[in-house]
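Given as structure tokens, the chain that follows is alone and in the form predicted on its own.
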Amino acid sequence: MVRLKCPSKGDKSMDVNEVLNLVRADVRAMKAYSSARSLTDGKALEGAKPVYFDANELPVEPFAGGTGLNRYESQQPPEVLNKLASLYKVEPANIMMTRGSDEAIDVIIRTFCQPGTEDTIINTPPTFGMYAQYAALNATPVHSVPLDPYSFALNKDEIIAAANGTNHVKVVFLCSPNNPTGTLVDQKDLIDVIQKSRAIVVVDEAYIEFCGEQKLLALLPFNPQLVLLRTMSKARGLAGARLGCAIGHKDVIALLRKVLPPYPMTRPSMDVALRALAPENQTQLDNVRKILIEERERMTLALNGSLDVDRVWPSATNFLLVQVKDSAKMMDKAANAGVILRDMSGLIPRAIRITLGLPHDNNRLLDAWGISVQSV
């Protein structure tokens, strides 16, 4: 197991000021846009229930039942910000709620990296494409550190090395467990990349909650570079709704909030947000949790055993990635019998995603590629 630690003297990991220098200048003197409301976020109102009249929004609901629906949510709903809070174990300044995760990486890299300049970010492929799609649509470069081809590990040597090189890299984006591979990142190899690279660090754990918990939340109050993302949309059923948020220092976190949009949150999400939140729900959805852990197995079993199979990898996630001896062949016969795969084979060879259901579902796969359920 490894300890995680507060950094010694002797280290060189950055302080706060440093990865503030990071951020955009132009970002650093940007005012942050607040509406009139914000300023009541949180306080409780003396009198009457308040009277809205600063956002230039109707005065009556839509049709019956459409309660709220008139008017702007904040920017960060205090309710439901309080409640991520209280599950992540952070304060409420420490967290940016976004819609879904993948807003937080578009944020991040418009926060740290000047549209048309060397400014860079580091991917590491195969891996979640939208860190290097929001980067093009920022103009922003994208410096590649490719995973080992033979166990998807990383090559933090070559990353740290690039990240405190001549390489203008601004942010580093890890994903832990990886998408599309489904392997947990080595967490020491983590660790010496976020306190060694001179650069913002960002590790995506948007599934997380398949696998033992990294302990990585417990780095952030000795590391101000690191930036952990998290989503309601994977473990916890809410992919409809888009919330996912970002986790960092609580200064980092305010000027991301700069870049976000004033209004990004619906009050229909929110609602489902703190209902899916919930003591009771949140049990359900770890009775559900541990099914696709049990699934995971059996499949990996099932299709193991399978000649039409090379390789089922390692997941530490609601899906696996299964090396196939013809990838079209076999992503035809799933389509047949009506069952929507991911082929990956232009990142991977021969290689298709497996998001995992509930078993009748999982056997509905198995069928199709001709593996006997009987026999798992």
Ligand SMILES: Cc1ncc(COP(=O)(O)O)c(C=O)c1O
Given for the second form:
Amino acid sequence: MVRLKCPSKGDKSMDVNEVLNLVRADVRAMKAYSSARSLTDGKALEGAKPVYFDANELPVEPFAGGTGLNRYESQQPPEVLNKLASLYKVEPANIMMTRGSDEAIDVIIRTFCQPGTEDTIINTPPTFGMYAQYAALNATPVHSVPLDPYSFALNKDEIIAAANGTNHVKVVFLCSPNNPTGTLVDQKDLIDVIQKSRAIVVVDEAYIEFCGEQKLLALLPFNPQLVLLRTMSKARGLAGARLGCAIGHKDVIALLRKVLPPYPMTRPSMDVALRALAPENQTQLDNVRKILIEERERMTLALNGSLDVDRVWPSATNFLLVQVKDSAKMMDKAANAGVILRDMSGLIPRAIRITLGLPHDNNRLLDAWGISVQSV
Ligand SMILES: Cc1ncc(COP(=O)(O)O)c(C=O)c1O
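Return the form predicted together with this ligand of this protein as a structure block, the form predicted on its own having already been given.
All chains and molecules follow, beginning with the one already shown.
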């Protein structure tokens, strides 16, 4: 992949036209699909209450008490979109809501990388597997720039050199705090990669609510190449409702929405998102988050005291990555006590990822691993 630096990839920071030039030419040229809902969305209709004969839907709810289930939702239902916009302090046009942030990853790759060509993404293993997975599904090569194997720090100079070495790198995927390491990427390194790469830089912030760092949103107005990923699946407790989003420059978001299917959002998931995002429920979720952060400290201390554990990486998330002496043995011990962990030894030697739960369940794991709960 190493080629001469391309003259069109100069040193000044990217403007929005340069960013839009990274989009697949066919996607840029393509007319957006106009769904029945997109033609009436936001339009004040004259006269009596309209009857909708435009989308081949059933005229009645599927059961008594159904609320709008027989109708397609708009692609970006405004009541939830507006809620997210005020949560992240951006305009609704800066957000694309998706079925989990997983779908945003897929849409970003398909928007920028022409399948079967040299259009490439960069990832930084060990990291979230779906960047490479969706790249493979889109016949897109992945150039990996591994994290430092001990500290998991970003190899920022190598990423910038790789992103700028050819015209082929379209998207750089960074994850902070990173999964599965739990580590926060140094903020200065992140900003350097965002500002010096001539490519889209996606920063996946799935776990950001579990740490204090939420500064990248403020960079969005000055960096049209930056796309942030957020999810309702982690700190907001909605993994089962499937709601995430990409946040970025409005022109980039408009192109991404063109690639997103016309009806990804469901009425039930919109209803539960509105409930979960209501202030009274946010207070309860904030309290759970505080408990998990305390548990992160307590469990780190407890696990560090075990002779079976070699290392617990500092975590900025709701999980811990632990290096043990014998991962198969420790996985078995936990499973025998009904505690299901994630074996990460395929990615990181002898590593196990532990999602943090409430104190009594965390104690079950300590118990299974023979660690005295009284010791902490
Ligand atoms: C770093 C990261 N990004 C994205 C996701 C996808 O989350 P969802 O599709 O539920 O929003 C996950 C899920 O584990 C994750 O760990």
